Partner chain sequence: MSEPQADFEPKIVAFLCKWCSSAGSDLAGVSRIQYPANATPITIPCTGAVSPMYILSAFNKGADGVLVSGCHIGDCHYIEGNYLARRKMHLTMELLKFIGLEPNRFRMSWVSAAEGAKFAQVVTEFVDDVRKLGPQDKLRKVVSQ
Amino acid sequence: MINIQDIRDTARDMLAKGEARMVIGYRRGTRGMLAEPAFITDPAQADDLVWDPTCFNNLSLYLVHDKKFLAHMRENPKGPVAVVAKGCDARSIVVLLQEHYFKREDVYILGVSCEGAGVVDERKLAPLLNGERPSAAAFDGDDFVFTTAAGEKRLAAREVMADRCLECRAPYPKEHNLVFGEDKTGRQLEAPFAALERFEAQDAGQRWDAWSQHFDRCMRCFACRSVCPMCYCDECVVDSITFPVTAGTTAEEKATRIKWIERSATRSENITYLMTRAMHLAGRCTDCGECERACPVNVPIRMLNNKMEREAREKFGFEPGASIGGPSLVATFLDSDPGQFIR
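In the form predicted alone, present the structure of this sequence as a single chain.
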């Protein structure tokens, strides 16, 4: 069992000693029981930190934001940033390190093992509470316990845990400077890719009908892109900003500009956007599930990424974020790879 006071004391000491210029963790938010990202720069703020099953944000995203902010301000980092990282978050940091987005000494990883608890899926939880708003959530080793005005509500983990956590193979952050909690890898409640396999058990017509509805619902709000730490490009291929249209832009210039995807949220354009994004995340997505959680219209984006992840695992034995010194999937070629195109 993780003692939150240990995390608070560590954060306080690091800031007081100047070992970190900021600690990124979780604090209690303004939406009842839910936690929110916290950016601690004063040792006195360390007592605000929390750790519970509502700490679902992938905090590696804010390492990307920090890097972009410093570049915009033309400042050099004055010491590392310490970040609280679950297993999937730590793997995201490893991918960013593999891609040389920042250096290892720029980040101090405060690894926290999920210990088989995982995080709560709000969409699963809401209908089970019959309109009650919980003020706190905890995991007792078997069930989630929610505190409401009517008393405690106990729910089986399988009923309310996020799918990514049900299938998680690595809840323990292997890459870390300091780690809290026990390694309970292998305690997943479902086999890896179980949700994907259930969907693929349907015939092709049923699958296409389902995805057609999903593609039609997509509003192209780009929430999935905004919460993904791997979508760090200054300019996205689907949302070009290097060709500003001004009063002096001619019709011919507009017509001849290369546009990979139109801005209209039609099915064909949504398919291109979502499939392009899935391809760009091949070998990079660590299944943190933030894209699907952030989607306001419940498009199962994680399933697209899972498909690519499973292909990489089965064909190449590749696990994203497994090791800083490991190879990159799309930039490494071996004689033993399937297919003849590289020979």
Contents of the next structure:
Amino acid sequence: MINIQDIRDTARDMLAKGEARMVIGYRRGTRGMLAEPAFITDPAQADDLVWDPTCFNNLSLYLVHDKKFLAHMRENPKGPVAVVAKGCDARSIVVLLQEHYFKREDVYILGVSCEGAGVVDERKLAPLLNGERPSAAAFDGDDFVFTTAAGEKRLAAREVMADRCLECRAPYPKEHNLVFGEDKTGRQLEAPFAALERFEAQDAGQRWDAWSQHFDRCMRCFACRSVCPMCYCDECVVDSITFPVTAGTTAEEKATRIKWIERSATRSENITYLMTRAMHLAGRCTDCGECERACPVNVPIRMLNNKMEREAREKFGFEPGASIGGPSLVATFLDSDPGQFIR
Amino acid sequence: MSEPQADFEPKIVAFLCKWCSSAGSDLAGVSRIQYPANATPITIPCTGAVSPMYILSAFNKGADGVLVSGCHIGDCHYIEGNYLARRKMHLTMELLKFIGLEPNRFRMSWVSAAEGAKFAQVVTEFVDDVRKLGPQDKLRKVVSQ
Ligand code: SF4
Ligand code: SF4
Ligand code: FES
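Previous: the form predicted alone; requested now: the form predicted together with the partner chain:
Expanding to the full complex; the earlier chain stays at the top.
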């Protein structure tokens, strides 16, 4: 069981001694029980930090933001940023390090083990609370305890846990500078890829029926892209809109600028977007689940990522976020890669 | 799924490596080998240069089938381009199948510059297979007439 006071003390110490220029963690939000990202630079604020089942944000995203902001400001402050990272978040950091997005010494990983639990899925929780709006959530062994106006509500964690946490193979930040909580890797709440396999058991027609509706629903808000730490490109291939057309833009420039995808949120364009997104995240997505949580229209985006993750694992023996030094999935190959599909 | 149509002529987009399959298609031509004219060739420098986005984009813009063809394993002019392509294309194909696209709409082959007959055979078989599936309307952009 993690004692939050340990995390607070560490954060306060690091800031006071100048060992970190900022601590990114979670604090109580203003929306009911939900925690929110906190950017702490003043040691006195370290006591704001919390650790509870609503800490679902993948904070490595803000390492990317920080780096972009500093580049924009042309600043180069000294000292690492300390960041609270769950298992999946720490794997995201490993992917960013693997891609040389920043250096290992630029980040100080305050790993937190999810132990026997994980984070809550609000969509699973809502129907179990009879309309009560919880004001706080806490870990307690195998349970989550929610505080509502009507009193405390204790629920088995696995009933309301996010799918990705149920299926998580490594709820422990292997890469870390400091770690809080015990390593419970190997806990089996649900088989990895369980939801994916249930879906794949259907025939192609049924799969298309389901996905065509998901693609129709997507409204291309790009929340899934914004929330992903691995979607850090300054210019995204799906944004032909970022090509500034000015009075000086020649007809040739306009004509040769490839437009891969239209901005309209129609099925065909949404397919191109979501499929490209899944491809670009193959071997990089660490299944933090943030894209799916952020989607306002319940597109099961994780399933596409999971499909790529399982292919990578089974066919290429590749595990995203496993090692900083290794090559990336699509920049490497093995003689044993499947080729039977090629004529 | 769309009904097979008697008068349906599949549109195939064929990404052909300039060092091998593209030359193979030339050889098929100069050897006067008969094969269906449904494939629109797009010459690429190497299969390793094929982005999954090319394939998605071809389907998006109305292709009924997409073929990627390059040098045999070991013969790539950039040494490992086709090894990398094999991996990327496997992932792309699996993703397309996953959302329910018919597997026969995507094909990959190794055709060397000396294999004119093989090129003709690959295209013939592919066109046949795609013809059976009818028009591809899953990923196609709908445009007003
Ligand atoms: S999948 Fe969801 S989050 Fe992503 S762009 Fe579409 S509507 Fe937005
Ligand atoms: S694609 Fe989604 S689940 Fe994967 S790392 Fe990005 S936000 Fe997390
Ligand atoms: S040069 Fe032909 S596949 Fe690489």
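So that the term is clear: the rigid core is the largest set of C-alpha atoms that superpose within 1.5 Å between two forms. Numbering follows the first chain given and starts at 1. Small disclaimer: the values here were computed from a predicted structure and weren't measured.
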Per-residue C-alpha change between the two forms, residue 251, threshold 2 Å, rigid core fit:
yes
After lining up the core, report the Cα displacement of residue 334 between the two forms in Å, one decimal place.
2.8
